[in-house]
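The chain that follows stands alone, in the form predicted alone, written as structure tokens.
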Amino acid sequence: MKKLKRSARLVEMTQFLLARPHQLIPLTTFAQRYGAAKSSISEDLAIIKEVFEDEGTGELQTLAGAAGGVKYIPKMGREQALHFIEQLCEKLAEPNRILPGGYLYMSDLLGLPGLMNEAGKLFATAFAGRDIDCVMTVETKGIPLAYATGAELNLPVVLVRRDHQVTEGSAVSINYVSGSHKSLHTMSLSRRALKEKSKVLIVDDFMKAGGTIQGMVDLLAEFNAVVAGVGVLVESGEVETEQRLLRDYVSLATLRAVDAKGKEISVEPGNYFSRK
């Protein structure tokens, strides 16, 4: 038990409710920790939940009863929102980026926590009001972003393999075909990994035609799971929307045109705002 002043109690609270998205936390928890009476915790609780609602930290869920107490979820502001996909879309259109064969270099942003944390964040907002059991994404970039959006919603994160692991037992392997370059590829996930009639929110990095976002859709079907949505980092502009294998999805940015000559990249905002 912890006898603090009500100015850094407020502070242990918020800590404290940060660390544990979407957990809920019986007020007694809070009462026995200060040792403060379940009144002063509630009155913290409303200073808290009006800040964090200010500020765009995200929202404070109250459920009463005798196994209620409050949960936090994690969500983005409009502004702070737009504020980090136009810097996302910045960083992507820096001419250094540009590899031989028109490719975009992105492996040092999907290196930055903090930048995959807001992304996380994001995607966490998107995807706020679904019912979802888990997070999926096909290795390896993709992992990053997964583990950040699997914190923001307090899930665990499942990853697909291209080549199956001796390591991890019996495995459904499916061949799928690359939606932009029409090639056959291999896509592997453990038996163990997934629950049958899991509800999976699937992320990705980078999606041109969606060949292999519609890979791990039908991987899922393997197991009787249900997609509970799709967001993806990056998208490509240049796939005609009748090429594309997927509708329904998120896109945080989206990348128009390579000019590798003149040595110049396009890059716009993706469909998170146009989904509201």
The other form holds:
There are 2 protein chains.
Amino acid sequence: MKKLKRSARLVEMTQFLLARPHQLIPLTTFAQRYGAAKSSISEDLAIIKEVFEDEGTGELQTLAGAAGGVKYIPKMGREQALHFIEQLCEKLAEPNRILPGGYLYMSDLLGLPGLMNEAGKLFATAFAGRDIDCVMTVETKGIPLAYATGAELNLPVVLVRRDHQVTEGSAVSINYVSGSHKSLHTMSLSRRALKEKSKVLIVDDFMKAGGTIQGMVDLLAEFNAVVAGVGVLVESGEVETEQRLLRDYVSLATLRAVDAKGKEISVEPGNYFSRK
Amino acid sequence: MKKLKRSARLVEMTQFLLARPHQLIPLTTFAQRYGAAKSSISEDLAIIKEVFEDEGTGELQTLAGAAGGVKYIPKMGREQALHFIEQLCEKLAEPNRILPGGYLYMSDLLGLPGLMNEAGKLFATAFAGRDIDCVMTVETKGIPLAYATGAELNLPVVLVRRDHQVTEGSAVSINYVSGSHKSLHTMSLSRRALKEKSKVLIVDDFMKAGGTIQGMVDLLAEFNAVVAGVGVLVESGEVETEQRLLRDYVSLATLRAVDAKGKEISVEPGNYFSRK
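In place of the form predicted alone, the structure of the form predicted together with another copy of the chain is requested.
Entire complex below, previous chain first.
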């Protein structure tokens, strides 16, 4: 790469770091890349670090020593997170979302890659300190959220299927009970999708009693894998606490009540802030 | 926002632009944000533009006049694209991917958010000049690719379901014939997911004869919507040209042959470059 001036180098380093979250980049990589002294690179990184931290874009962790380098940890600052969650609640409360049976139409919001990426950044913030090997979700609507989270944490995504697919090879299937309706369902995971003893972050778009997520937890046990965390975009607050199968999770919004007759939806922020 | 020095401003502007692809940002936005003169902002943008274009990160389009501003168009340079596609082909050709029936296990690759985002950037490069309202895919495996493409093009994603779901509201369902197996399937799209006359980019992970994609095309007709383009990660080259239902598409890789006995997979670059 050609030798760059500091101004150009700052632009290049910024985009290089943003494209590589949670990856340790040795200072020598930058020094060689730009034909610059390590001391200059350190000064550049100090400038980038200050902007990222002031802006709430994330942290720049510097590790000293021979194995040292710099790592970009995407994080959403408290103020931005609050703003995002308030906006999300407002959108979820739009009365035209009510469907027959009191269900909520959310596909338009789940269809916005930018919104999903922001939500993924929130989960990446909440789980940044945990030791995680991969992100897991069950098809279909939680998939964009799982990928957004995986991208920010630099982790692969493992996809649980509702049916056993020929393109997944041999698979482990389990039955699980949907907690609110008490109906029986099947989910299935390819044998080669998950290594034994993996530490898994479970992500989904919606949680009522938590039966589907409990199903994923049970499936993990079949792989001798463990839950490293659970994140849901929206939780239903209509479930009694003692009915909830799962207690340890992060939610961004809580659906308090859906009044189909009065056309009113009541949505509050989830437990994201109260857990901190 | 506090007044920044040029060095810090360059870092901030770079991350601001990267987070907002295909969005017109007036120079006054930057001028106000940083308390800087428009002439300084223009100089900053010239530096960023040069780095982005040298690096193959994308283009920075400047529009002059009262409604003017700057727009970041993510694009992958030819050299990087070639490198990406070669690596993809190599990974697809790993012999342990062969499943009973000559199917290919691809879920590990489809589970890498970074790889999906790169592929999405390639589609965003190929379709950057087209007039598109949204990206469409059918569940399940094409979803991450569709979101990656949507994120780079700043477009929403519309998700076609295999079954009609209660959370989708009223929906339009069609039957379609899978071209290679001649079996009949159903797909369904929520009425409110797609506006009439939308121009739609169809994205999927795999195409054999093209029956599934033709199904999406037929579904679009039900919404008076039109196809603005078709992108597939892998196409099967085992289909005779006259058997292929679709002729106008962009593919990143072509699966030439799967020899289950000899444990050999032959993969070549798709038509991405030959179409340019």
